[in-house]
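Next up: a single chain in structure tokens, the form predicted alone.
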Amino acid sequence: MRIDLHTHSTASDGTDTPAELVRNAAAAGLDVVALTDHDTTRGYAEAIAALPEGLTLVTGAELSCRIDGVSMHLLAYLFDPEEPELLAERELVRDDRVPRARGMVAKLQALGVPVTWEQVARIAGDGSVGRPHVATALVELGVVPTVSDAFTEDWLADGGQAYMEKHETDPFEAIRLVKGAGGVTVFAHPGADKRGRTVPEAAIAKMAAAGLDGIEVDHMDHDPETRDRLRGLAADLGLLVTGSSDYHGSRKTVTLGEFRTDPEVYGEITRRATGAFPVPGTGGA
């Protein structure tokens, strides 16, 4: 059973529409794929309508959080998308993305980069605008060769010259909200130090005590040593271990299913969830 629990569509900063994403997931030989766009569930309906037979969709989102000045992402699975408290918090985070992106454009212009808000808005389309859209604009302008190269201190990494903060949820509050909506929480790519500062293990232990379900270990931004360390940490804290591609379509080099989650862990995630259920494909549109 091939399971990928972290992907993005054009509902946030991926390049595949939700329908294309599930069709591509089936073509890649996946049995289960999670749609985890940033702070939004807007892609659900299109993905479900196009879901091919033989592919199961796990609905989710990647929530923007911050602890002690460090940005982090929390994957939330199988929660009730209409639960009022969690919905209000997601909207608050999402609505702050536009002024944040405009602020990054202004900083880049001050650095002499001829980027415009119109260019970034075109790239984002109807998606929830984020740093990858600004990074794509830098690639288009020839400022950096790839999206990943924009996430440095010179440009868009946390604390970088063109970085702007946005509203981000306290992770303990996010865990509480997701649990209240019947969902399951996994700390996304906790060892991705190329993106900036990472959350200390002591803080992860406190999150585990507060109800965090798991950590994403097998990820393109974790080298083998980091994976081994995180796997040991998960064992010590009694956390589930997941693996996933963090697929963004052509915006990243990683492919669907390049990193995967063990079927037993997937089964435990579905057992813990009460807010929603995985959706089996019936042929799609």
Given for the second form:
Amino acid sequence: MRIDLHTHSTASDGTDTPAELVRNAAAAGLDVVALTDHDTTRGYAEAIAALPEGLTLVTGAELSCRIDGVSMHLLAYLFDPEEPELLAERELVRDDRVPRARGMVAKLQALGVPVTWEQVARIAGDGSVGRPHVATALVELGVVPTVSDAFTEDWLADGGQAYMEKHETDPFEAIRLVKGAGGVTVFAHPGADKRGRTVPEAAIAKMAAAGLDGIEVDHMDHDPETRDRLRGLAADLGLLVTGSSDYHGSRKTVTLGEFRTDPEVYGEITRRATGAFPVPGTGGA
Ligand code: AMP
Ligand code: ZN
Ligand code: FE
Ligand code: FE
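Starting from the form predicted alone above, please write out the structure of the form predicted in complex with adenosine monophosphate.
Below is the entire complex, every chain and molecule, led by the chain shown above.
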């Protein structure tokens, strides 16, 4: 079984539509793929309608959180997308991305970059708008060669010259909300130190005590030493270990299924979840 539990579509900052994503996942030989767009579930319907036979969809989201001033991402799986408390928090975070992206455009203009909100809005379409869309505008303008090159102190990295914070949820509150909606939580790329400060292990231990289910260990942003350390931490804290691509289509170099989750861990995630069931493909549209 080939299982990839972290991907993005055009519902947030990926470049495949949800339909393209599930077709590409099947073509990549995956048996299970999770759709985890940033702070939104709006890609689900299209992904389910297009889901090829033999591929199972795990519905999810990647929730933007912050603890002690450090931004972090919490993957949430198989929660009830209609549960009102979690839905309200997701909408709050997603909607606050718009004034925040406009603010980053204004900062870039003040730095002399001729980017406009209209350009960023066109790139984002109806997806949850984020820094990768602003970064794509910078690539289009020839300011930086690639999306990754926009994530520096000069531009959009955490604390960078054109960076702006957005509303982000306290992770303990997010874990409580996801559990309340029947979902399972996995701390995404906890050792991705190139993106900025990371969350200390003591705080991860507190999250484990508060009901965090797992941590993402096999991820392109973790070097081998970081993976070993995180695997040890997961064993100490009794957390599940996942691995996933964090696929963003052409906005990142990683391919679907490049990192994967053990079938036993996947089984445990599905056993713990009560908010939604994995969706088996029926052939698609
Ligand atoms: P935002 O949620 O708008 O703050 O943007 C976060 C997104 O930026 C995440 O999906 C990351 O995948 C992406 N990102 C963060 N750092 C980098 C980087 N160094 N290169 C490419 N994408 C990045
Ligand atoms: Zn993203
Ligand atoms: Fe992330
Ligand atoms: Fe992600």
